[in-house]
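A single chain, nothing else alongside it, follows as structure tokens in the form predicted alone.
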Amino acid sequence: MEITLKNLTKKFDSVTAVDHVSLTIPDGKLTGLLGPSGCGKSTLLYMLSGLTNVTEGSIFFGDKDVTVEAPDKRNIGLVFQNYSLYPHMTVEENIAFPLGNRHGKDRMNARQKHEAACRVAELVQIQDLMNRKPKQLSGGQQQRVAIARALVKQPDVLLLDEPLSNLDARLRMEMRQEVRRIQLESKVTTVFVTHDQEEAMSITDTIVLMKKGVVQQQAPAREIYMNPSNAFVASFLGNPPISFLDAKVAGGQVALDAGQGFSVSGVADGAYSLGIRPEAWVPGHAFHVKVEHVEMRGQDQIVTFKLNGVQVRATLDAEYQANVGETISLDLRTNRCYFFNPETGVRV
């Protein structure tokens, strides 16, 4: 089910939570709504679900305008951050609960409900837990039950609101892979809200990055990381984060500290905000910098130094010798450097 949003807006009194968002969510793909707290991503999700009314604009599921339709008319599956399982029901009863609301030709008998529940339980790999109560399950198992409950009615759209944020780091990593597997096997159009950039980049087909209710960029993870549209996108994606410093371009040359610099093509003379990814730095001879801090991370290390008076991070192989207080020599891969308008933040 392809989803189309046209000038979608939500206002709460004087606050605009979602500001004229227009985008297309592809059929059968997993799209991540990503951004910092308060950016409007959950509000957007709940407008898709019908739980939050739209102030302006339209929502289309396929060719059908569902802007004012009730949630139970949209054929969606919704998974909350806190699981929201019924504690007095078994796993099977929790999964099958949405099927009890069907009427007329869609009404299901007990056997049909059992078969449907077993089918999705197998998909999310909890078929051996059907007789347990939620309190007997781990956090990851409870989340699987919540996903199975959302899938049992075969929704056109699956909506996930930060479904992994209550899990510990290791389980969160395992569950994100499971969410991806489940989505690929079910082939249901899925919208996944998260504030975690690694989560979004690791499992989504497309990322929609938001800031203050406005979509900053929509693209696959690789594209949005390698070709950020503005300084906010560049700064939000990447760990360790990109470094920004003031730079001037003159005659195709970028001048930095102590006469050090590099050549650049296709950038007009002027003042810019220069963004340098940590992985842009490699051992070499062009730049001589004094090491201020070294953070070992196993196979690599984050080396911090100053350039143009700004702290800059470089991700180097752990075998490279970098000691605090010493001067090291580095080269710069200029294809991992980005120039932004210092006033608007737009990439040039």
Contents of the next structure:
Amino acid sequence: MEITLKNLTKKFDSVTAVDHVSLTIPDGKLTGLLGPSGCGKSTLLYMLSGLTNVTEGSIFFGDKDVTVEAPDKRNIGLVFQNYSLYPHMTVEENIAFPLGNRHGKDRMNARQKHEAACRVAELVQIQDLMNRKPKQLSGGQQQRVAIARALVKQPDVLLLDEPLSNLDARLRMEMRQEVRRIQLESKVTTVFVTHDQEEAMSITDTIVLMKKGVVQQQAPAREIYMNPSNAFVASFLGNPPISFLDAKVAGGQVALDAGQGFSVSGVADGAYSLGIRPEAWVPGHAFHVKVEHVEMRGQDQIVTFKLNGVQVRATLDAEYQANVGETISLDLRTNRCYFFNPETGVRV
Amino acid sequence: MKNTPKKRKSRLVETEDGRLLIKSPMAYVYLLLPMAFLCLFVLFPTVMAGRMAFFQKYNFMKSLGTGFGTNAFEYVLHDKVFWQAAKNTGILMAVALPATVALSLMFALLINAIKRLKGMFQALFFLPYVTSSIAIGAAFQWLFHSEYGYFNWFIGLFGAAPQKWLTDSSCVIWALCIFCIWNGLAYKIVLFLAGLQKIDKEVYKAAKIDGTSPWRTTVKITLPLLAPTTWMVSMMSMIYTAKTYNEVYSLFTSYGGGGSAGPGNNAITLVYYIYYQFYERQKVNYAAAAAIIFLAVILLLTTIQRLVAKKFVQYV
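Please move on to the form predicted together with the partner chain, as the form predicted alone is already shown.
First the chain shown before, then all remaining chains and molecules of the complex.
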């Protein structure tokens, strides 16, 4: 089910949590709502669910306007951050609970409910835990139960609110693959909220990056990383983060520290904020910089130095010898450098 | 001088479930004072009452008894008034207790469901708890008045004939029931509201997303999750109801006169019977015997409760 948002706005008293958001969430895909805390991503998700009402604008599921529709009329599955399982019910009772709300011709008997519960339990691989209580499960297993409960009624849209934030680092890696697998197998349109860029980039089909209630960019992971639309997008994605420094362009030449620079094409003369991804740097000859700090990460190392009086980070191969205090020579791959308007932050 | 290492007075002990406890002989010192009070005001009177109960005659002022035997128990167990008291207490347990628990649960659920004026209703329902039973009794005496009372006016709306609530011997126990139901509400509502507060609100959001009706939410989610509170309130009220005395005193003493519980002692309860034997009839040994019997019944009830609780109540 394709979701379309038109000028969606949510105000809490004087605070605007979501500010005129218009976007389309593609059918059958996994979309990540990404942003720092307080950017309105969870509010947006809860507006999709109907648990939070809309101040202005509209939400369409397919062709149907659901802006003022009650949560249970939207046919959605919602997985809460803390799972919100019913603590007094077994796993099977938890999963089958939503089915008990059906009336009339949709009413299901005990056997049908059991079968439906088993089917989704198999999908999320918890078929051996059906008689346990939530308290007897690990965090990851509870998460699976919560997803199963959300999927059992075959929703048009599956919403996940920070689904992995309560898990430890290893389990988080495992569960994010699982969320992806479950989504691909069930083919349900899925929206999940996260503040973790790595999580969003690793499993989503498309990322919606938000800041202060405004959508900054919507694009697939590779696109949004390689082609950020503004300085915020560039700075939010990437670890270690991108470095910004002031740069002047004159006659196709970018002048940096101590007469060092590089040439660009298609950038008008003027002052810019230059964003350089850490991986843009490679060992070479063009730039001579003094190493201030080295952070070994195993597969690579983060080397910090000053350029134009600003700290700049470079990720270099772990085998490259860089010692603090030494001067090293580097080249710059200009396709990983981005020019932004220094006032507005918009990509040039 | 001997140079033995000083014996350590307190030490850390790890329990089976991994908690650390400090074991120290000082604990006994701290416990001494409360224990002394407990012995003086609970254990000693209990033993003395037990002793009293086995004398045929007992002078309370001089603490002197004559004629050791079980005739006080025999008297009490053959006393019609005692059985009247037992029957009334039984009626209170069977009617007033479930009614007051159910009503307070219902009111708590309703108060919990409203958004506006919640604080006002909470305060309103808690007021009776901080009001003197005697004052409430005086108010109920008027409500139950056979000519001017609101109860008769109310049942009159349904075409029922006016009752002599406080003077007709067949009516008094029902008047007492109504009074006990009302008087017990306030505290239980507060306990239920506290129990409802403890339930995770997210669970209700999950139920709402799935389109669960309010009724199903209440029956399948709220009530099971409230079960530990309901159990605790029921158990507490059970003991409280068994001990009913205040209500009888405040509702009937000024009517019945002479300290009897309503006309012909028809509203008497077990605890009131103990009071009645002691103060009204000066039969100290009968009162003591009744108290011992009452203690045995309470112990039995408590034991059953504990066994049932172990089996059926899950704390999730």
